[in-house]
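Take a look at this single chain in structure tokens; it is the form predicted alone.
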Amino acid sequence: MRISEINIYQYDLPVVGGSYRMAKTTVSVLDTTIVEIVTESGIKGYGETCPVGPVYQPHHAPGARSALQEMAPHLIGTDALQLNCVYDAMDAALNGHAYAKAAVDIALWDIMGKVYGARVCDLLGGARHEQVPSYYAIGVAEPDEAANIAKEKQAQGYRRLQIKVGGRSPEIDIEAIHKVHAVLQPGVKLAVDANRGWTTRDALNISLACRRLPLVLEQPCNTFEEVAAIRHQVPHPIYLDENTENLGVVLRAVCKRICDGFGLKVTRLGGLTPMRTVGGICSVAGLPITCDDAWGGDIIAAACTHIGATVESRLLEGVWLAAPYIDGHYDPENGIRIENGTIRVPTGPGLGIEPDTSIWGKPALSFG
């Protein structure tokens, strides 16, 4: 089952509503990169990687395509079912750039599922849920606006809400957190995500000002060391997100108990293969996780849903998708949708997505 062709597409995903604001960036159009891998028998697999602009992580969309351009010629002729060997070929061709390699990894899992007639989640060990919980992320907004969105999203069935903070006065963040918490229905969880936007001083002051509110602080400060420095002074549980760039960081955080859970991104870690390993470590450590990605369409949404379906209920905080901010689907029939706050796991083989490639136009790059 050798790889005979690789096509790389560039596609723009405009943000529904105009823009999405986080502590360190505001985005209005997301540049996604889609990989199509074709085997000599004609089976096609699809992967995707879509950074949220160039400052959320040390990733950017043109960099993903440049990395894929460097690696793709070395993958032609390799066996699509021998994932370890393909990874060896990628690593021999290019050091690092896990977020670009992730798109290849996802496409290969898609191919394997189609070859064996199985869903990706089943190849990953089996689905524990056929409906996985999602959660909604409220962008940085004025306190009253954030509270109104929280009311709306609870009515739509979401049982976990995340509010973005940072990049403004700490007093406004404190007000927004209190106002959102005040409208929460019983049983709805709250995560406060600073996206690296607070200093250690601000993280401590804001957490103390909200000490009576049950919530999780996600990635409050910029670096691993900053989070570690305040870990035992903050009265709230802390989740790491942007700092979890590889398995080594996750192991370090688990061993030193720097955090109480993780917001994991499939492409940041390098694909479904390393994500499965990290998920196993978190299971042993009893640490909750979310199974997300930075942004992207149906392909990355399907990958996140499949890996989320394999996580035991007590540890799965949710699967975040960019779907509410995207108009349309790559696969109009089987595209990934959030209904009543949950996502149905695709039923078809592989990712369960058969995209209409004409939507993307001609490939930006082709090999083989």
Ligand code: 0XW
Given for the second form:
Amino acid sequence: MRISEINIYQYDLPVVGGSYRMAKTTVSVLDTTIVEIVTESGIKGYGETCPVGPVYQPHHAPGARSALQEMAPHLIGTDALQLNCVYDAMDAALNGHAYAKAAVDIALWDIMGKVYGARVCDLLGGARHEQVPSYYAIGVAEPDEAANIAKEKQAQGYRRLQIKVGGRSPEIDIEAIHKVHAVLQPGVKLAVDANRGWTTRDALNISLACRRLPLVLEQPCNTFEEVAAIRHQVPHPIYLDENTENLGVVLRAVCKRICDGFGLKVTRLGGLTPMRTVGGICSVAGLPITCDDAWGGDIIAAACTHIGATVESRLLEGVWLAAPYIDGHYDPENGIRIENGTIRVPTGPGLGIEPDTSIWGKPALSFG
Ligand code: 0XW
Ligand code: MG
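Now that you have shown the form predicted alone, what about the form predicted in complex with the ligand?
Starting with the chain above, the whole complex follows.
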């Protein structure tokens, strides 16, 4: 089934409440890129890639569109159902840029689902859950404010919280971690995410100051090497997030046991296809994962939910969505929602959402 047309949309997703703060960046509007792939039989698939600003990881929203512009002409005429061949065509046209290729990958899984009458999670090996747990990320906030948000989110049903730290004095981070921990209900998990913002010195001091608190340290330092250096000196489990830029890094981390789990991002790895491989590796290694992305609307939310549905319960820590920070949905009816801290896996074929494309205006780029 040949690809006859590719449309690329640009859309701004404003952050509800004004801004979202992490150790190295604060964002208030997210520039998202949506890829619409049309086949000769008229079936359409949708993919999306939305960096959370230009600093979070080496991804750039206009860069994603430039990469897609480079690749798209080479994809017209390829068979949408032959994912491997489309990958070959993308790699032959452009080296790297996995986060842009991811949008094409997601759109092709959507098309496959629509053609075969199956959900993406079922094509990926089968849904292990019809509802997946989500978790809430509390942006960098004053300690009392973070604790209040933690209480509010638990009351809404979340059973896992992530607090953002870093970019300020370690003493305030220590206080925030203790205050949030103090309001945790029994069984609620806590991840402390420095988003690469701590030096190894800060990570050691903060972890030791919180040594009695059960929590996970997510991406405490900037590089893989820094995390490896503190790995056996801190009392807490460590999850890697931003450093897992490709399958090779994941393999290295697993083989060297640099971490105890991963915060994964669908687009960073290059789409649902590499995510499935990483999921399999983590399953063999017994390492828990979260299925996330940096940001994005209903398309990314659906992709994260479908892959999350395929992960064993013992290893699925949660599926993170930007939905609570976004006003409205691309698909007002089937848009992905968090209810009582969980997400219902879509039931329709493909990603299970039918976006109202008029929301995005005219395509920024069209091919075919
Ligand atoms: C909480 N997230 C999954 C979404 C934000 O964009 C950052 C990210 C993380 O864990 O670093
Ligand atoms: Mg993280």
